[in-house]
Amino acid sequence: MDRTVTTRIDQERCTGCGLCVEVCPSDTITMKGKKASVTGTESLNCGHCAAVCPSGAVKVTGLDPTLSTFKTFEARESWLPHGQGSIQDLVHIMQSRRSCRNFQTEKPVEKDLLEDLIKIGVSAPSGSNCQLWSFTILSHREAVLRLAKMVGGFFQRLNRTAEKGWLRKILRLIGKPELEVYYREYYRRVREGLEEWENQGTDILFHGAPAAIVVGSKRQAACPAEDALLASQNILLGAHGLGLGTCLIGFAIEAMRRDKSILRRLGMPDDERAYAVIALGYPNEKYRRVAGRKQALVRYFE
């Protein structure tokens, strides 16, 4: 992971308040006399120092300022203090976001919207501030259909394998029941879906979505799966606020996990893994109220 120090401090503007030293998680900055100075050999490049500096003396040149500007809306540059945001509005968006399975297939998603969603995604936290996620954009329906064909081909092959009862039995006997579980839980549903796709052209995988984003991460990240899924949640919520519907496509992720050639055909190198596939488009459905949730398992450790 790149820990190159890109922090710069304007000594003339520095007031010596020491706030940057207090918030630095990697001891990149220390006080020398009455001024803050860059003395460390590593940095997380988190930008805490620049964000806390009252005089604007600190800059982190390794950060891309364009990721904080958006094309489809204007974001505020000021920091929102703890407890001062509208929790009602936040929860309203969270509870209103629903998985969309009815898209306006013929209405494309604008490139600016897709790129703004990526910027919203990368505002998520990441383990050790690695930020080693990747985003593969499928910006039009034809690209989505090509991915759907790859995923469908994988499940066609898997179904043919699962049909072999003798193989399922042998694998179960040697402690590998996964194929038996798949046959019991998913085989019939997948077979019927593939037949519907072939005979009627019904998109049972992406539900007619005109766009998609594959969220991945470099394997060397500290927490690659967690990083990618946190960014994905940001994208889901941001998409709702921008007027788009979304749906996580778990079957596509399973196919990519087992058939690495799909990743390569998407242009993802061998050191990346996909953790979420998000179908995107303008929704062709409208709800009247938020839905409830199942009872959660909650425990205390004291």
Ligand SMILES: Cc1cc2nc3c(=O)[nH]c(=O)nc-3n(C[C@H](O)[C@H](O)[C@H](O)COP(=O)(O)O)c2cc1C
The other form holds:
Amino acid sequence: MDRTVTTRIDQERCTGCGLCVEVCPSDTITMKGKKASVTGTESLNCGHCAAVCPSGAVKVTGLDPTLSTFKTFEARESWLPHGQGSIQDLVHIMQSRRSCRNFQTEKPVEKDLLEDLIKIGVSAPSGSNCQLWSFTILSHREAVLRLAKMVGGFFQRLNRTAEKGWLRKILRLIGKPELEVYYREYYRRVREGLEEWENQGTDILFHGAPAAIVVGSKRQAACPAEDALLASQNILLGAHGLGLGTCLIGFAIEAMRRDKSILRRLGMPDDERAYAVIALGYPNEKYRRVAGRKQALVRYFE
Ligand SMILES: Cc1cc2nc3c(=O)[nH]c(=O)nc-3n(C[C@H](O)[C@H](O)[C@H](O)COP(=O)(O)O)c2cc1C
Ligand code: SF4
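Okay, that one was the form predicted on its own. Can I see the form predicted together with the ligand too?
Expanding to the full complex; the earlier chain stays at the top.
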């Protein structure tokens, strides 16, 4: 993990308040005399020191200075204190985001929007702040269809394998029941979907989405799955706010997990794994109200 120290302190501006030392999670900064000084050999590069300094004396040069500049809307750079944001607006977006399964296929998604969504994505937390996520943008329908074909091809092959009853039986007997489970739970649905796709041209996989983002992580990340999925949730919510519909495509993830050649064809190197495929586009659907959820399993440990 890269822990290079990129913290710089302007000694002229530093008033010696000590706030940056207090907030630093990796002991990168200490007080030397009446001024803060970079003495540590490692840094999380989290930028808490720069964010807390009242005199703007701290810079963390390893951070992308453009991340708060969006192309499609103006973001506020000031920090919002705890309890002061509109929880009503936040929950309204969360509950209004629904999986979109009817996209305006002919209406492309502007690249500026897609790039802004990545910036929204990376404001998520990440294990050890390693931020070793990756975002592969499929910016037009043809690219989405090429991925859909790869995924469809994988499921055609899987269904042909699952049809072999003797193979399912042998695998079950040697303690590998996965093919049997797949046959029982998914085989028929996948076969019907593939037939519908072939005969009627219905895009059962990406629901006609004109764009997609594959969210991955480097294997060496501290928490690769969590990082990628937290960034993905940010993207889903941000997309709703920007007028776009989204749908997570778990079937595509399953195919990429089992057939690494799909990742390679997308340009993802062998040290990356995909955790979310987000279909994106302008929605062809509207709802009248938010819907509920099932009762959650909640317990107290006291
Ligand atoms: C990991 C994961 C995989 C999913 N895969 C698919 C998928 O392949 N196709 C699809 O139409 N929806 C997929 N969904 C969407 C879920 O069906 C959806 O989130 C759920 O029904 C709740 O509805 P909502 O998202 O509209 O609130 C997936 C969701 C998750 C979290
Ligand atoms: S927060 Fe800023 S002013 Fe305070 S000690 Fe650190 S660098 Fe100096």
